[in-house]
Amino acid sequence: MTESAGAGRDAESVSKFVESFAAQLVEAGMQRMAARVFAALLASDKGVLTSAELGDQLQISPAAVSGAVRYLAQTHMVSREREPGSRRERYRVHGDQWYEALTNREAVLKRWEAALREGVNSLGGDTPAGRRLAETLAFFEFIEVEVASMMERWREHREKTFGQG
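Which structure does this chain take on its own in the form predicted on its own, if you write just that chain?
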């Protein structure tokens, strides 16, 4: 039995959840293998699996695991760590992975805002294209403020609900 199935859990039910949730992530735009690996990690009791465990559970190659983990690490959805006393890596999903992924998007929004500001200046704010870019810029600036406020509310809610900061 794999760790992801866990003691007393039905491996088939776990697999159905992993594939179902992964399909939802793919529909939202995530890469297919990354979605499957993320869902498998999320469904594992410890939130930690090795490449071999992921490959066995998902029936995918080490190269597929590697590519998926690379994407997930870049988006701050998982982290890599070494097994104590070994060169083998294991991959961990954290309880705050959504927070990390969303706050990482703030840096992307900042870069988009800078590019849009430059575009408005280059095209002229009084042209149709310049006005469209200015409205897009205003939207991203709005989202940035709202995300910061929402994340503060989330931290408070999380503390009340789960007792974690």
Given for the second form:
Number of protein chains: 2
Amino acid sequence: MTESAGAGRDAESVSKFVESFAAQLVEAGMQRMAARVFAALLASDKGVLTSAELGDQLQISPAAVSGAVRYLAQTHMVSREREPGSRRERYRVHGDQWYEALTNREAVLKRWEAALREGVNSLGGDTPAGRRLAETLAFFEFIEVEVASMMERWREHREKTFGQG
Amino acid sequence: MTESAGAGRDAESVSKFVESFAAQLVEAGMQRMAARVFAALLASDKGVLTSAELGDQLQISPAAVSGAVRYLAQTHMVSREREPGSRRERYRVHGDQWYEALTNREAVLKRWEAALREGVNSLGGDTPAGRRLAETLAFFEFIEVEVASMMERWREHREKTFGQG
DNA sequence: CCTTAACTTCACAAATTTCTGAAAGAAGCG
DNA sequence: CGCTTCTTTCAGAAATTTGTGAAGTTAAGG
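Please supply the coordinates for the form predicted in complex with a further copy of the same chain, as a counterpart to the form predicted on its own shown previously.
What follows is the entire complex, opening with the chain shown before.
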């Protein structure tokens, strides 16, 4: 079978990847539609798709696309672009941006830390439970710093391995 | 009001911490009951509670405790113990074990990597999309190694700061 | 301005998940 | 062995989440 659109992509392999990768994301806690939209973008040739293309490829309503994209944009996993001189919007994965977002759980960590800090205070730092919470808190604070430097190393590693990308 | 049990803990502060920390865990994707049980254990004096104590403190049925504990045990966040010579079971947070479990997403990473590898294969490593997936795959492989060494450093840091715990 | 092509919001139906009471299943203890 | 105490399983009620169609909103293009 000859392939016409794109370079050696048939819709079926793409869809197979999209669904299986999305399934993993869902299992890790992402909303289903967001996961599917995201996977579709990842697997697209340019890393850019319009709302219509997404709805078409994934067989979902414009409303579903809208909801998914809102979530993905909020979490910085995709960015929205406006094709100049058109009301058509395009959504893009930035290749090197999205997994930064993925590990960028800083806001989450901060909230955990806040909850733990309150726990230490109200239970008392000199009680066994208080000490347990304090240690947990220390762990998250440690992680927060480490993750930052880990991403630093990744960028370096990436540059060496993939060039400017 | 004088406090009798434990050292300066009143049920209300404990409950307040439990619920607010559990809420964070839920937001991060954990089942509600599992999160509440886990938080209760974290905030308990000895890090150990029986099924009855949990049900009582959290106002949930034995069935709910059972389900929550099964999940937590599977993910290695708590361990089950049998009080010798009793059918009563006790559940424990290990203090230094649970956050290892938390970051020990190795199985998850492996599955993501598998899905990506398949994507690279079927889309072709020489296509733009294939390259994007390959880079993502490289990222996860990088992370996997880094997280391991990060935990190594944490153990060291922890020992220095908290002693044997 | 009016039309039209998009995207978004909203109310609701459907599917899924969650928690419970009740019954069944283990295991100590007499 | 049978009784008693605790845990687990299971079916179903209740609550929550999810995706859709339809109406609403915005902005381009005549």
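Positions refer to the first chain, counted from 1. Model, not experiment: these values are computed from the prediction. If you superpose the two forms and keep the largest set of C-alpha atoms that fall within 1.5 Å, you have the rigid core.
- With the core held fixed, the Cα of residue 31 is displaced between the two forms by less than 2 Å.
- Relative to the superposed rigid core, the position of the CA of residue 102 differs between the two forms by 2 Å or more.
- With both forms fitted on their core, the C-alpha atom of residue 128 sits 4.9 Å from where it sits in the other form; this compares the forms between the two forms.
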